[in-house]
Each structure stands twice: as structure tokens, then as C-alpha cells.
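Presented as C-alpha cells, the chain that follows is alone, the form predicted alone.
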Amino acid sequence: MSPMWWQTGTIYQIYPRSFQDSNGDGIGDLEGIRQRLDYLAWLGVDAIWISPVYPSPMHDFGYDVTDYCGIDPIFGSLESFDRLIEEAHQKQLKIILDFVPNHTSIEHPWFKASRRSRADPKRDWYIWRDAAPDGGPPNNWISNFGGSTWAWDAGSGQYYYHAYLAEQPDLNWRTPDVRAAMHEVLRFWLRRGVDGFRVDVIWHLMKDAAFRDNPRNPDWTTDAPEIDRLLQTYSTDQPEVHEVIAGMRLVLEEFDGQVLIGEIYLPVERLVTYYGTNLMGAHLPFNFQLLNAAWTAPHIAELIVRYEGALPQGGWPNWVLSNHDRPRIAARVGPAQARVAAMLLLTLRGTPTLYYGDELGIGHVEIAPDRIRDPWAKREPGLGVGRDPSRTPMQWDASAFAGFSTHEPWLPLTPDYEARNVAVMSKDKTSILCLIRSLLHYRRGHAPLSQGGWHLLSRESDILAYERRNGDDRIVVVLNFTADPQAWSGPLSTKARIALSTYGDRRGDFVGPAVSLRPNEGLLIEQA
């Protein structure tokens, strides 16, 4: 059979108030990135999944919605939203829009009223529990962003769940109604052409149905947030969750070829369960192992290995380096070692997300404490939880704001954006960004890339190898993971040549069967 679009194509992840402002007032919005989609296809991306647009009150900057049919007026209406979807898809690219169906706004019509009265009919699409005998909350789980997860409402004389802040209340998806009603959600986007979902925190939809108290993490240091206090046993990743999962699958599969993604954070063995049963459940679970991992080619190669070898038959994999909630693979790795992890991260088996900023090598921006936004950093300080800095502009010129806003953004630009910005390193052919669209560009070219096998061939002390092959179409992939130069020996022809490298030069020279690599080098050779 023919690999689907999502398979064979590269996702581009669009945090929406920072990517580009059309309005002057310092907040990104979706005419921005609509005027951007030139952009994107020069880039050589094929999907733009595109953070909460709802409209909210911006507690959580749209992770908590007030309504899951409309768009907040901070980012423009339905109609700037069908103009995007339609742009985009003239210019072949795909959208795929975020889903945020754990919880809502406190201020949702769905709340206020479930809030107004325990005989409400929509009190049990939320969870609600009465004290404990001590008049304490129902259990020991403790929120994502610090605290307990119980939140007392006088009005009715119990507590409501929040797994995030208190004005983001869980919905109850035991209830069946909650599960209509948000499928008609899911349907209302797919009639306007979106390509597929994101699913926010899918791994929390069901809860222990018995509330049982989470265990002591023995591991957890006062260093640490304290959600990492009790291991998250009973208050997320339930059996039942995949039922759940399943009857949103059956309603993407009325249409032609959407994409289900979900969010996990959960090791491997525990995510490769949210493909489904008769992989029917999500399309694409995320696999988070790159954001944390050690950065070491024993450790990377390890990984690999362990996530091909968990995968369920016909699984397909996928990869990401950095998102809005974890810091930027160059903040993480360096500048250096940032293009090797591009040149990985385009170059494995399966689909890559591409983080936006990253293209640029944006790393860690400091942010003043009169600018911090985010609510968790807020709420926990000196922890190092902030997510402010993954989510500052784009930077597109050197003008004032970057060409991102007439207006001071919301967030602040990085020191040097008057030389790390698209019209800057677009003609730098030695950039990281005309490396990244180096890659894009090839790999939707070369079918060993985009649909091809993987095959391990070394995973030394210092050198990350693979081989990735089509039929007789074989590439090859050699990493140095040091700031040393490193020579490597492997089962190369000797008319084997380079195709890329993380330099930007050397492309075409013959190689093999030993190959060199300057410092944090990264070469993708052509098999004769």
C-alpha cells in the first residue's frame, strides 16, 4: 500500500501567539501565519500543527477553551481560519489543528453549569467528589503546576478535579454524553477540511475509578516539582483510556485520511500501548525519548534500538526534538551539536515533528521575572519549570521586533536576533537553516529517507551510524556527537559521496570506505 501523507511527510509544530503578528499588538495570530505559508513551503515542511486558537481567557494561554467551535478574537475568527486552511492547502500543505479534550475553562458554559447545582445535568460531565472525612480533598494527587488537584466549590459542597491549574477543570470522559459531544467537536473541524489532531494530555483522560492515593515517588528530590513527588499511577495512563481513544479514531475515520497524534509522556513500553488495538488507536503517539535523552551516540543509538524493537506491527514511528513545554534542542545541546540533532531528527525511520525557531538554532532566552507569562513558573519558582523560553518569537529580520510585530511582543527576542533571523540565514548557506531545508528538501526526495528501512551500524563511544534503505536505494548516516574530529569505518562502496553536511560544504566528494568528520560533523552519504 501507499505510505499516507503523515507518514512520509514532515510536521512543522506553530506555537500561535508567537509566530508572527498581522495586527501590531504583540501577540502572533493566525493572518500571521497565513502570510507566512510561503515560508513554510520554501522551507520544505508538509503539515502545520498549530497550538490552541480557541477562544479562552488565556489562564493557561489557550490550553484552557471556553468554547471548542470558535476562534479567540486574539488570533482572528472562523473566517481567518478558513482562509488558512484554504491557503494552505493550495500551497499543499496540510493543517493539523491542536484538541484539548481533558479539560476546559472554569468559564465554559459546560462548567458554570455542572458548578450550578449537584441535580445539573451536566454535573457528572465533570469530576466531582465529596471531602475526605477530614474535610480535606478526596485524595493525595497532586496538580502538573504544583498543589493538589482539588479545588473546593462552596456553592455545591464538593470538590472538582483539575490535573492543571484550578480554572482548568477535567472533564469526566466516563460520562457518555462528554464523549458525544466532543466528537461532534472533532467532526465540526474535519468538515472544515483540518488535516488531523493533536490530542493534548491523552494519556489523562480516565482516571482510577476508585480514586486511589498516588504512591511516594522514592525518587523525588525537594529540588524537583512536586508533581514529580507521587508516582502518577492512579491519575493518568488507565486501561479504559484506550476505549476512549479508539471512539475518537472511529470518528476521523468518517473522513479521508486525518491523522490522530497524541501527547504521552510515558516510557516506551507503556506508549507504543496508545497505537491500539488493530493499531486502532493513535495514529502517531508521540515519542518523547529525544528531550531528555542523554546526549551520547551509545545512549541515542540505544534508544532507537529499544523504541524500533517496542513498536507493534505496523506501527508507524515518530520523532521530536523540542516542543513548547521543553526546552530548545540547541538550549539543550549547544549551537554546535543542534545541527547533528537536526540531520538526526530528519534522517530516522518515521515522521519528524520540527519545532518552529529551532530551523534558526533559537536556544535558551533568558526572561526578566517582570516578563515571565507562565503560570507554572509562577506557581513554583526557582525550579527551572518556566516554559517562557521556548516560546518567544519568531525571528524573521533584523528590524525592530524581528519583523515579528510592530508592537514589543509578548515574550522577548533573543539577544542576537539581528543576526539569527530568516532573511539573515536564509542566505547563509552554511546556516542552520538552509542545513534543515537542505534535509527537508531531500528527504521528501529520497525514498530511503521518508519511507525507507533502519538499520543500525555503529554505535561507538563517539560516532552514531545508520544505514537507511529503499529496495537497492541505500543512504547512509555518520553523527560525531564530539567537539573532536572522529574517522569512522564502515560498510561503504567506494563510490559512495556526501550528499549533506552539517557544514553546509563537502557535498558530492567521494568517501569510503573510511570516512573523517570534523568536530560535532554530521555527513548523509549516498550509497553507490
Second form
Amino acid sequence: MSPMWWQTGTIYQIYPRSFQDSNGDGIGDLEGIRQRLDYLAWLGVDAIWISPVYPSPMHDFGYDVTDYCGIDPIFGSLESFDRLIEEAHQKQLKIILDFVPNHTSIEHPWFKASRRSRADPKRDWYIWRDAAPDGGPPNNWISNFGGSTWAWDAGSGQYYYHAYLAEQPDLNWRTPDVRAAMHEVLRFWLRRGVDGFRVDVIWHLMKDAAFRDNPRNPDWTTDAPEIDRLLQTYSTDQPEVHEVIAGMRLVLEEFDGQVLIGEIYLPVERLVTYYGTNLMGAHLPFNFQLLNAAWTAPHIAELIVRYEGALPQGGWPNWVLSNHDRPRIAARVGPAQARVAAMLLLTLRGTPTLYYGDELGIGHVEIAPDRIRDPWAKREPGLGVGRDPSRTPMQWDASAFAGFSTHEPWLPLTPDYEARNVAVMSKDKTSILCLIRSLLHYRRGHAPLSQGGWHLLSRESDILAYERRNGDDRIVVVLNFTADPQAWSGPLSTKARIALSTYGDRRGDFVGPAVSLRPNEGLLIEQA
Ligand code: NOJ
Ligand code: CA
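Condition change, the form predicted alone to the form predicted together with ligand NOJ:
Up next: the whole complex, starting with the chain shown before.
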């Protein structure tokens, strides 16, 4: 069977507020994305996942939805969406939407009805509970953004549950009408031509039926976010969730088997259960292990081996290096290792997800206190949990506001944006942008990388080496995780040649029996 596009292709995540502004309000929009489709085709990605663009009061920047079947005027309209999807498809680019089924906005008409009275037909669409005997919240659960997960509604005299902000009440997925309504939402977008969904916090959808208290986390320290004070034993990852996901999957199967991606932060052994019974769960349960991994060759080798070993038969792997919720890769490992990381991401087995701006090597962007926008950063200041540094505008050229907008952008640019932008870096063959573009095109043209097997060759203390093989075609990847020169002797043929170095040179060089690596160098080697 030939592989699906979402297996061989690369996904590119766009945070729509920050990609391209088309109307001069300092906020990115759908028309802006449309204008940049040629860039994405040039870069060599296959699909774009767009973070939420639905109508929203933006308490959590779109992850608080008031209408699942609309587009917020900040981002455009259904017409601009249709135009985007049509042009993307003309350019062979797929569009993946962000589906946010765990919670709505507090302003969603469903919630407004639900809170009106205990007798309202929509009361059970959300999670309402009586106060504890002392008048306090029904249990000890903690919101992901700090504080109790329960908000008191004086009007109807009960608490409602919110895993995130109080402005984001959780839907009750035990209510059949909720499932039916949300399935209709999926069909609405599938009929409009979307190629799949990334499902927000999919492991949260079902909570313990008895709402038992979560146990304490013995490892919590006061410098960690409050959510980590408890283990999420009863609030997430409940067995019933798999049936809910299978229900979504069946809706997709009514169409052409569009891709279902699940956002899941769980240990590998739990994560892989989200492929579902008979693989009828998520096609791609997002694999976030690289987001927090200690950046050493033995550790990365170990996690790849464990992940490969944990995958169910037929389950397709995937890898994520950065996203809009975590520090960017270059902020975590520095600019030199960010290139090694890019080679790792784009040569592992499974679908890679690349985060916009990482191709420019954007690192940590300092956000002045008066420019902080992230609600989590505002609620838990001083812990470094703020997500604004990873959401700054894409940098297109050296003009004012980096070609992102004609107006001061909603978040700052990097101080070095005049050099760190697409126009400048696309002309520099040694830039990380050209490296990532070369990797993407190489991956697309070489079946060992896009669909071949993975085999560990070395996990010496400083070097990670592995082989990708498809039939007789073999490609070896050697990554130097240190800032020192290294030598590596591996099972290379005498005719083995370098196809790509993270430095952008050495192409076509024979490597000989011992490969020499410069500091922070990664090499892609073709076995002959
Ligand atoms: C996960 C999203 O990625 C994050 O940005 C958001 O704040 C929460 N889910 C709540 O929807
Ligand atoms: Ca705009």
C-alpha cells in the first residue's frame, strides 16, 4: 500500500496572529497566509496546520471559541478561508485546522444557555457540580493556568469546570448531544475541503465520572506551575476518551480519511494508546518528547528507541520540535545545535512538524512586561511559563516591521530581524533557512527518509548516528551534539558520500572509513 500524504509529508504549524498581516492592524490573518503560500511551496512543506481562527474573545488567543463554524473578523471571513484553501490546494498544500472540542468560550451561545438555569436543555452540555459541604469547589483539581478548575456561578448556584481559564468552560462529552453537535462541526469543515484536524488537548476530553480528588505530586516544587502540584490521575487520560476519539475518527472516515492529529502530553507508554484499538484513534498522536528532552546524544537515542519500540503495529510515528506553547528549539539548545536539531527532525522516521519561524532560527525573544499578552504568563508571573516569546511575528525582510505588517505588530520582532529574515537568509546558502529547505526537498526526494526504516548505529556519548533504509537505498545520519570536533567510524561503504552538511558545504565529498565532524555538525551521508 502506498503511504498517505500525512505519512510522507511535513507539517508546518502557523500561529495565524503572527504569520502575515494583510490589513495593517499588526495581527496576522488568513489573507496574509494566502499571500505567503508561494513561500511555503518554495520551502518544501506539504501541509499547514493553522492554530484557531474561529470567532473568539481571544482570552486565550482563539482557544476560546464562540462559533465553531465561523472565522473571527480579525482573521478574515469564510470567503477568505475558502480562497485560502482553494489556492493552497492548487499549490499542492494541505490545510489542517485546529479543532478545540474540550472547551468553548464563556461567550459561546451554548454556555450562555447552559448557565441560564439548572433546567435549561443545554445544562448538561457543560460540567456543573454542587459546592462542597463547606461551600468550596467540588474537588481539588487545578487549572492548567493555575487556581481551581471550578468557577462559581452565582446565578444558577453551582460550580462549572474549566481545565484552562474560567473563560473556557469545559464541554461535557458524556452528553450525546454534545458529541453530535461537535461531529457536525467536523463535517462542516470537511465539506469545505479541509485535509484534517489537530485536536486541542484531546487527552482531556473525558474526566473521571466521580470527580475524585487528584493525588499530590511528590516531586512538585514551588518554582513549577501550580498545575504540577497534583498528578492528573482523574482529570485527564480516562479510558472512556478512546471511544470519543474513535467517534471523531468515524466522521473523518465518512469523507476521504482526512488526518486526525491529537495534542497529547503523556509519557510514551500512555501516548501510544491514542492510536486507538485497531488504529481507529488518532492517526498521529503528537509526539512531544523532543520538546523537553535533555540535549545529549545518548538521551535522544534512548527516547527514539523507546518510542519506536512502543508504537503499535502499523502506528505511524511523528516528531515535533517546537510549538506555540513551549520555548522554541533555538531558545532551548542554542543556534548551532538548532541546525543539528533540524537535521534530526527531518531525518527521523515519521511525520515531522515544523514550527513557523524555526526555519529562521528565531530564539528566545525578550518580552517587556508591558507587552506580555499570554494569559498564563499573567496568571503565574515569574515562573517563566509565558508563551509570548514563541509567538512573535514571522520575519520576511529588513523593512520596518519585517514585512510582517505596516503597523507595530502585536508582539515584538527579534532585535536582529534586519538580518534574520526570509529575504536575507534565502540568499545565504549557509543559513539555517537554506539548510531546512535543503532537508525538506531532500526528504521529499528520498524514500529512505520519507518512508524507510530506522536503525540506530551509534549512541556514543557525543554522537548520534542512525541509518534510514528503503530497499537497497541507505542513508546514514551522523549528528555531533557537541561544540567540539569529533570523529566517528561506522559501517560506511568506501564510496559513501556526503549529501548534506548542516554547514551547507561538503556536498559530494567522500567520507572514508572515519567521518570527521566539525563542532555542532550534522551530516547526511549516502551509502553507495
Ligand atoms: C493547548 C493549546 O495548544 C494552548 O495554546 C491552549 O492554551 C490550551 N490548549 C487550551 O486550549
Ligand atoms: Ca490583520
